[in-house]
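Listed next as structure tokens is one chain, alone, in the form predicted on its own.
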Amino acid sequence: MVGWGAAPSGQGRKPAPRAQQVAASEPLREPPTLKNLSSVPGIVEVNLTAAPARLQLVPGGPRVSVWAYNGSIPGPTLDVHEGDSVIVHFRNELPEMTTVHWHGLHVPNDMDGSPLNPVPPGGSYTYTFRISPGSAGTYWYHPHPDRRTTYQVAMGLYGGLIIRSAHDPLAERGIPERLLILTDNRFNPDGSIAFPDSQSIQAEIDLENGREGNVLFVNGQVAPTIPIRPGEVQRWRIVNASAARVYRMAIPGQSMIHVGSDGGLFEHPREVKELLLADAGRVEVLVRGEEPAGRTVALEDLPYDRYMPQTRPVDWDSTRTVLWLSETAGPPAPRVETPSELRPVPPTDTTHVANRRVIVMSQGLIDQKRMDLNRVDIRARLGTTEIWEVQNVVGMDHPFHVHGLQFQVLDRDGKPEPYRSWKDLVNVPKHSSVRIVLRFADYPGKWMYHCHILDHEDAGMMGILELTR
């Protein structure tokens, strides 16, 4: 069993502030889930449509212009176990081209949602897959169309994804879960979401910073409360939909049970006082109430440096409040165990590697080259392993997201990953190095690898890997 110990509490231009308090204690809500319209075993059937909408995303404030999945910000949860077969029957009821990215889904690339494949304002597709064997995990989905992510997602599509296993360690314990999707945005005076001019500083910024918000959400509330009994373990999958925003994760006074990440469980449950998400990534988390009933603990973001220093953000190193975690009256809850084994996490064969590469990241650019959506820039074959060296030359941090696949971690600046994890995504920091261990199973076709701040990404940060037989 994993213990639980106490953590201690944890120039030039100026850019808008980075983020803001707002007071808000309403209860943490979940996002609704699709429905499903089938009633065969192992088929999963959903409505899905982006449209215009009216809502109401700040407390107090009015109904403003959104774009939402299914009228809802976040959309509704897709929910899923491994072996179903899913069936997504999308409509684009937007005035632009669309996509649907199933974020670190391994899918035929036809289905992968990537600007290759847009669908037309007023028009329709059927994303059809088979969830993977082995993929249990936390997912996401979101736009992912040419040039247009960032902004489709600050106005409110995205939406979370959930993998299950027939076999899950915390679920057989009965432990409960929760699904926290994070994301920030900006707002005018009249409540509508700001947006900055093209020939703007604020434009400016944003294009080497990434768009930040001023206000954070959790599941579309801003600070939301969750309750907790003293003693009670929850477990918390934790999706990061901002676009740009890296959140450095703590509860002040006591430690949390880290047991997953992108491609979901661990080998072994991982102690931490802090955890740092990157945009895109996800974690998954165990969480447990303490002593007296009736505290109330913030999940803090706690500063973290990600930025060029010219445009840093200049409350950058202020602690902001995520939500509450309410330490609620009531009988202790029953002690439960955290497994110290939650599924095999195989290391990826490297004795035959087919190449290894080297990936540079600079500012907007991969490999001195700007995205062409008509040139491939890796030509791989099915069937083989690649180790690919991901550098970070420039002095702000670059996440890297491959699309369609899992990766593993080797190492970062040459130190040996301390632990086993599937990855889609990885945060490589300023002047540093990360090497990826790739196998390419199977699915031939273009995929796309990009830096996923959404700013980068539209602006060409971004490139094409073809697999073939």
Contents of the next structure:
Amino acid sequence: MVGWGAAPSGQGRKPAPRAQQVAASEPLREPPTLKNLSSVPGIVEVNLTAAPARLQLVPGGPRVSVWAYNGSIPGPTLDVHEGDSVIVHFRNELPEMTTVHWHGLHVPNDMDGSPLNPVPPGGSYTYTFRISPGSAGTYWYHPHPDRRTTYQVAMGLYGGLIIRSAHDPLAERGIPERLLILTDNRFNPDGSIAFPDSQSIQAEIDLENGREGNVLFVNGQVAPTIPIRPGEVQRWRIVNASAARVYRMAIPGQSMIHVGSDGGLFEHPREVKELLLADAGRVEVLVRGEEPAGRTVALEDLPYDRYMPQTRPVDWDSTRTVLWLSETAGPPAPRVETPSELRPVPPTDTTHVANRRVIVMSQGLIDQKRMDLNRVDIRARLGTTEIWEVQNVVGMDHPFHVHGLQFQVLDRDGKPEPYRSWKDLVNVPKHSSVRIVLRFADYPGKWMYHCHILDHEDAGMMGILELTR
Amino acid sequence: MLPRLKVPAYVMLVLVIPLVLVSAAAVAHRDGPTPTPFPGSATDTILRGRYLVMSHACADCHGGFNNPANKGWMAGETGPEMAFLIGPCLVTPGAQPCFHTHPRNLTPDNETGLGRFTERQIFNALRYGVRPEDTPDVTITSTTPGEGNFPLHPHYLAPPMPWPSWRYMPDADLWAIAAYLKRGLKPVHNLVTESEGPPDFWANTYKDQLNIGPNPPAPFPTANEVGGGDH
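Moving from the form predicted on its own to the form predicted in complex with the partner chain:
Expanding to the full complex; the earlier chain stays at the top.
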């Protein structure tokens, strides 16, 4: 549909009549999978190249300059199993330095793709790591160079990463799955990806809010359609690869079954009407096809006010369609019993807590400082457990992320977390605090912790945790 | 329903006309003891800060008026009558943009006040007008954006906070105010709504529309003043 990309950021669009939109909607396509070059069981060896390309981003739009992994946006999915040894031959064909950060994975420090280990333009790096037992879940990979993460991700560099368990209670029941990578972007009238002039007020708004685009994508498509048969149950692995957008997702008239978080499945499914997914976070949900056939519903992104009032977008309270769910005619799907037990999530042992810290997030600052790559902010020992109270003292949400591990949320504003799950990212709403428990199991070195609004981390809302033996 | 315009006795602020400020800061008390000189012990600094807070009428806006024993002393807005409306709507009803601003909780509460900010950040707010939550805990040595740790895109305290006048106080006085706020007050939990404002956080307002005056001030005597050696 011509004109999708032409509206400048901040202006809402009235949705077109439903039938017209659905007719213009393409069936969902999933990104390609990285080809395993190894035939040895338990080894996944792949080639990954970040390079400029020219791709069509917007339906009906022109080919524009992008940066892409292996020529596709999203990049190809890295699909591995627990226990696998992974070898990634990475080439940087971009005109600037970059890294590949395996978001959420527990890997050696020099394989984490942090800004401390940049790959120069024209350079190569071999990332090697083992996939930890128990880490099955939905993750993603993206650049993480110093101060250029927002730009490189906006230019198209991001991809999914699926870790599979040998015993997945949903796969064992034959529940089909789909990977949905959510992003947003904005475009100039000529179709190119729009970046504001550094002196402009839009640049200041972006710095405050984080970069938001008016065009929402799923796997690089605009409002695609997912077909589902009545009674069918599908598993959606949803990655929010946005720079800043928080999705408040719901399907009108039906509930979803929430089964997984950043670090994979939790213990028991929970039926929900809506789910909040902050940028860089992941959820896994089960969606059931409802009667009658022929019906089409939207997965909607409902309004959520995460903003400072000074820079709140005028259209923040509009509802957006993320994708269409189309109940197809045909024989109803065989009945699937969703399991009541998913997988154990043992509580992190808090009998010996080495340190209780308070981490204060204000606007662009952590503990009143900006990151200095030469400065260590927190020192901790391997093999210890710590409890961090992450406090947000300002008037907008900040999603807090720690590299190299999965933590558990203990409570939010003192209210205990109703269920245990593994997370590497937790949204800390305005004027609130969240307590998390972290176990520093392995891998010494300097690890980043930061607000995952990309513009904020680029501006230095980040600290360095050094783990030593 | 707009909140009633609150105009404290000594401040009137309209964006379309220059700021007119009559300070109530008395040079000397007539009714009570003169505060002990400083520097001295920490207590002296805190008492000095208290004297400055009282004589600069901070609590007229930030709560408690002229009695530190009053409930809500310096704890920020506790009712809509304490909010401000800033902008051309004061002259032309309905004119935009008009912003509601809210006096903050200046007690050292960790969640809702200044508890997580340092005395240096409070000093920087008074000296340079920059919001402590946006500005790192560093020494600022310039007022040129991007130099001497002055932010490239400063985010200013919302009007009608009279920081452009308070910045003329000597450094020691501003440090004393910071000390009183952080160490002389008990924390009070009172979450004040974030002030509205333009997306540049008043940077253009203070640069172009309100002549906040040079610091140090124009040399005495200017054409409006009488003085000089052979008077």
